[in-house]
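Only one chain is included here, represented as C-alpha cells and corresponding to the form predicted on its own.
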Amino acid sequence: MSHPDKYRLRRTMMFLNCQKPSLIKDPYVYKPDSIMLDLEDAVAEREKDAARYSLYHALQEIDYRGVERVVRINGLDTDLWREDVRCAVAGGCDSIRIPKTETADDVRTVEYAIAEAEREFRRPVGSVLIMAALESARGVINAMSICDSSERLFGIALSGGDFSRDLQVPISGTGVEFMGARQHMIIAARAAKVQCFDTVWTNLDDMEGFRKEVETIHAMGFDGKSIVNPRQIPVVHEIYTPKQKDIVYAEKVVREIEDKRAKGIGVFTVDGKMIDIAFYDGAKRTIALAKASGVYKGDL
C-alpha cells in the first residue's frame, strides 16, 4: 500500500543547517512545502553531534505545521550516517535524504536501517520515506534503478554542485551543463512514477537567473526544487502554481472528455484544439495541482 505522502506537494525543498537551532525552529513562516533539515556538508565535522541533538528536539518539540521534515544524512562512506538515521527516526522526521546516492543497494542499505530504527523507536514500519540525491555521473546513470529500488523512494533529486564536480566542468549558470542528467533523470522518475527534484541556485543577487531556470525545469517536467533562502519561495510557487486560464481550460478538458467518452466520441475540439483521451491525465494533473496550491475553487 502506498504512504498517504508520498506524492505530496513539493514545490519547494529548503535547506536548513541543523548546526544552527535559530535557522531550524520557525523556518514554517516561509511556508516552504518541505525543509531539509541538513546534517551533511552544512555541518562542521567537530559539530555533528550537537547538530543531531539540535534535530532531534526540534523534531519532538516544534510544530512546523504541515510542513514535510526531510533529514539530508551524512554518505555511506562515513561512520555518521547510522546514527544520522537513529536521531531523525526517534525524532519523528517524515523522510530521509541519501546524498551521493550511486546505486539501488544504497538505497536499500538505508532502507534497512530505517526500518531496525522503526522498530527501536516504535514507530509504524514504513512510515519513513525515503529521497535520493544523485550528485555523481554513476549516480545519474544508474537513475532508473534507484527510483525502483524502494517502495519507500518518493523521489530523486540532482545535486548540481558535486555533479559538475564530477563532470570535471564549471557550473556555468546557464543550466547547459545539467541538460543530460535533468532529463535522464525526469525521464527515469516519470517511468518509476516517483517525483524528481532539481538543484539549488546559490547566486542570491541573480534572481532573474533563478526565475529562469525555475521556469526551464518547470517546463521539463520537475516537480520542484531545492532552495537556500526564503527569498525563492514565491518565485517557485507562483511558477508551479496554475494560472486561471490553465485551470478553466483543464476544466473543459475534463468534462468534455468524460462525455464524449460515455457517448463513444474519440476525438474532438475544446477552445478550437484537437483533444483526445491522451489529454485526460494532463488536464487532471493540473487540476490536482491546483487544489494543492489552494488555488481551485471548482467541483470536479
Second form
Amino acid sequence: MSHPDKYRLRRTMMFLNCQKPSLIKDPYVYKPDSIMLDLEDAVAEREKDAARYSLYHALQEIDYRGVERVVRINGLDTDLWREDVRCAVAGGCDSIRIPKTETADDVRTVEYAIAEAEREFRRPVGSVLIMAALESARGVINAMSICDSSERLFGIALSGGDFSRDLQVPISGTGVEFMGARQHMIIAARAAKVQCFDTVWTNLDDMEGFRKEVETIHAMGFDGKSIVNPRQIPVVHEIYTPKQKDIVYAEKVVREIEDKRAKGIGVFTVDGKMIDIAFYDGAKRTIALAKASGVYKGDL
Amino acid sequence: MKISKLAVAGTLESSDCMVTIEPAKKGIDLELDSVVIRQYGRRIREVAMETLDRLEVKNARVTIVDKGALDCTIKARIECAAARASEFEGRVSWGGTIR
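What about the form predicted together with the partner chain, after the form predicted on its own?
Let's see the whole complex now, leading with the same chain.
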C-alpha cells in the first residue's frame, strides 16, 4: 500500500540552511507546504557536523505544525551522506532529498541506507519518503527509470543551477535553457505517477519574472516549486489554488459525468463544452486541489 | 566524553549561541552570557548541565554566549563543541547519548 503522504500537497518547498538556527526555528509561520532542511550546498564544509546536530535537535523539538520536513543530504560522491541519512531518520524527518541523482541505482542505494537507519532508530520501515533532484543531463535523460526506482519515491525535482552548468549555458531568466528538461521530467513523472517540482528562482528583485515562471510551470503540470524566500510562497499558492469558476465547473463536470454514466450516456455538454469520461479525473483533481488548498466547501 | 582540547561551535547571530569548551581539572565550570539572562538564564544553565551530563562530560570549562537560542540550538551547539573538543570521530548514536 502506498505511503499516506506520498501524494500530499507540495506547492512550495522552502530551502533552509541547517547551519542557521534563525532560519530553521519557525519557518512554519510562512505556511509553506514543505521545508527543505539543507545539509548540502548551503552548509560550509567545516560546519557539516554542526548542521547535523542542529538538524537532529530541531527535528526532535520543534513543532513544524504539519509542514513536511524534507532533508537534503550531501551527494553520494561524498563521505557525508550516510551519516546525514542516519541523523535525519533518527531525528524524525518525513522525507529525504537526494541531490545530483543520475540513475535508479542512486535512489536504491539511499533507500537501502534509509531502511537500515529506520531499523536502527526503530522507525517503521518504509516511513521515510524520498525525492530525487536531477541536476545533470544524464539525470534528466534517466528521469523515467529514476521515477520508477522505488515505491518510496514521491517525486523528482529539477535543480537548475547545476543543470545549466552541465548544459554549458547561463541561466537566462527566460527558462529557455530548461524547456526540454522540464517537459521531459513532467512526462516521466506523470508516466510513473509521481510528482514533479521545478527549480528555484533566485532573483528576488524580479517578482514579476518569478510570477511568470510559476504560471508557466503550473500550466506545464508541475506540482510545485522550490523556493528560497518566504515572499515567494503567496505567489505560488495563489497560482496553484483553483479559481472559484474552475471549482464550480469541475463540480458540474463530476456530477454530470456520474449522473450521465448511470443513465448510460457517454458524451454530453456542460456550459456549452463537450464532455466525456476523459474529463473526470481532471475535474476530480481540481476538487482535490481546492480541498487541499482550503478553498472548497462542497460535498464532493 | 573526555575534553582534550579547546573547541568552539555556533555563532553570535540572533537565535544562535556560541559555545566554547576547554579542558578543566575538576568538574564543570559554566559561564553564561545571554541577552535574555534575566528571563531564561536559569533554564539555559539547566539545559547546558543536562546536556553535558548526558554526554558524560565530567571536567570542562564551558562558556556560552547566548543570542536568544532555543533549547534545541543550545543542545546542538554544546554537543558539537564537545564532539570537536574530544576529537570524536566515531558514529554518533543519535537518540542514544545525543538525545
